[in-house]
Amino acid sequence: MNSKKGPADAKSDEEMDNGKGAFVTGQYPNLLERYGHAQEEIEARLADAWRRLFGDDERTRIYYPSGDDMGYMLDTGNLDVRTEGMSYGMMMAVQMDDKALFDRLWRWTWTYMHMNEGVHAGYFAWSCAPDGTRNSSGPAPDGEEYFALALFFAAHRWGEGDPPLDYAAKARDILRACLHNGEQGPGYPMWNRDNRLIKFVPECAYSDPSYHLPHFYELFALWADEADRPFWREAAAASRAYLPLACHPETGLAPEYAYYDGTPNDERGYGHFYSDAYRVAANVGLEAAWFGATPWMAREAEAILRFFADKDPADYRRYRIDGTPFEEPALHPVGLVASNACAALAAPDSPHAREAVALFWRTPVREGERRYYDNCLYMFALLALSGRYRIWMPAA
């Protein structure tokens, strides 16, 4: 089944650039081709990156089979398995039409990470050892939102299977827990039900700007439980209003953690632009490809691209959001190169877009101990920039 355009009324934000997003047009921008790369060259790069991440090259791989029918994504820097990585791997697999890999990852996730009792019932333990032992009983909301959309896409591409491969049913279960956990007993929702903003963790009262995925919420508003669909439309609008508050107007940089008014939350040293925050640029780029760019998204993308245009990846740092550098080097420079390139989708004609994508094209997947996060962001950028990161709609 091919991806299809959907109903235009799913756009809940008046500022969306009507008619220019793939959700309406069905046309996904291939910025790599637009900037001069042949389609055969692009396909070869995709295939090579896929082999490096999901094959058996120990220098670059981040996926490991487990038993006869499961597998996991290894955080090679911390030697654990995270809901972030498992959900990312599932999203990559559905985009690459690899059902066997998707099912292996989901079976592992469901077997070892899913929690069915206590204050976090319905959520997934954010960190496990490779043998499945839980390192934590707490969840991280970025995993749940990626799990839900990857599962919906799987249902639309491949159809429903027997539990736990009843993909759409499981996606709706996840979203129901995200909004209603704690209503019938102890627990906490993952979204603040008053301001419609995603939390960093369910128990806290602040957010992580890189968790905000309004382009996902627009689709949840189509496929979640019917009673919750208005909330997801409101959440999309709330996140679109929040991100301009959290991102610096000159540099475009966002903090890793931020309060609900957008100001940096530095109580634990996470009020600066560092690893989590790299994803904001990629999120803006993907939303532009799917739903069209707002004027703010175009300005935000250009600000980030301009800020990094004169910086060597070998000298990337931790930064205050006003751009002041720390001595501490970036932990994931390849991931930052990839995410910045993805931002070009929101401002493809800006002065620095082409050079950011060219830098990404020249950059190989990362090798070594810290390769996991970099290579996840790398693969997502490659999918998005090639027009292969798509919305998969239900069969007509």
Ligand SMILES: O[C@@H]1[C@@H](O)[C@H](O[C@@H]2CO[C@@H](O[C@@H]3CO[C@@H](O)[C@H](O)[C@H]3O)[C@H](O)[C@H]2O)OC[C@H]1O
The other form holds:
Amino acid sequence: MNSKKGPADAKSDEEMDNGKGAFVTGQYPNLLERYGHAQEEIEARLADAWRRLFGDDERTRIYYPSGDDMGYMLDTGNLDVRTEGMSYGMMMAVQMDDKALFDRLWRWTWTYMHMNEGVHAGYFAWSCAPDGTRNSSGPAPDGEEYFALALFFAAHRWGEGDPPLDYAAKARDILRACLHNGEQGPGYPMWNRDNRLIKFVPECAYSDPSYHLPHFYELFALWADEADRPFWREAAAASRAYLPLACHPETGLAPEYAYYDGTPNDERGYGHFYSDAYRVAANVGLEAAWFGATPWMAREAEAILRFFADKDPADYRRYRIDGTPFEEPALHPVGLVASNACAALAAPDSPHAREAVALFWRTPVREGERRYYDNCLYMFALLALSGRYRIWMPAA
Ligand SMILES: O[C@@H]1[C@@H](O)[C@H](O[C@@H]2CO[C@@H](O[C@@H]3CO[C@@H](O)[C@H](O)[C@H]3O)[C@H](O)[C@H]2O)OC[C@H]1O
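Having gone through the form predicted on its own, I am curious about the other one (the form predicted together with the ligand); can you provide its structure?
Following is the full complex, with the preceding chain placed first.
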């Protein structure tokens, strides 16, 4: 891996796709400051959002302590606990250097969600009730990928502890299951071993564009089992090649689910730009902050920013990826505002980047029943736009 190459030094798409690995910048753009906010103001906003999400404000909280040493993130709209939310909470906690919170979330996850046996052994049940009862024995791969990276970062910030706080060992176990389940008995890998694309669920043959995190896979290529490192490097390249196929060239919108050739998958009625898909903009933004933007990433960010520039969040809808609106309103407009703002990291000079970030800055965290997903995307956006969403490397 090369180092000290900043986001300004945009790489060609080929350079990112050649399987040789991306660049660690070691520097994180603070777009909020660049766009005129004082550092104290930014810190205050971060602290306030953190309090609202993880404190005891019943209007905005999404975290609930449980017993002496556990806690969970509640999907307040569905009244369940999801691997998505638990892994997001862990990623937020490690970025904010809150080990106590991280450990509470991980203990809950390990106790109630981790599966030791059955066809999905080594994975985590994607949805549980707040008392820990499983609602499903199936996993959702976006949880596993976030768990793995959050655990590596925890190991690098705080060191390995006793099981289950042996973070890096657990991260490697998860990634091993993700690639090798099914090789010696029943089960399915979470990545298609031939095309190297992440699946929507292990037993299906299609993908969810918002699950593609090439910037995570570059780091798995450094820290996973040695034998699997080449796969992770290739998975990063495969995802970078896949996203341009899945995202509409004019609007930048991705469908929730897509086939391996990128075409929207309407089989289950989710081949449109809806909740899951909002994360593509945030992912592109974070990848740009970490490793720089390829020309495609900059074009993709510009397209999304342009598409939403003349739209009022109160009127956000479900859209076909060509931009045709449905009557149905967006379920998570605050999350969409937040993710769109992140896209500015890949195109900071685009004419709509400042407006998107200003809109986010004017938007408060969400209150009410549907707040969980919005507020997760909100916190990630605040971290990314302030240069506080970072790669934690192993101590030298
Ligand atoms: O069928 C399930 C499938 O639903 C599950 O996917 C997880 C849940 O949906 C995704 O995020 C949701 C986006 O919409 C918001 O309204 C929800 O609050 C979010 O949770 C999430 O990324 C997936 O992990 O995966 C397993 C399948 O069996």
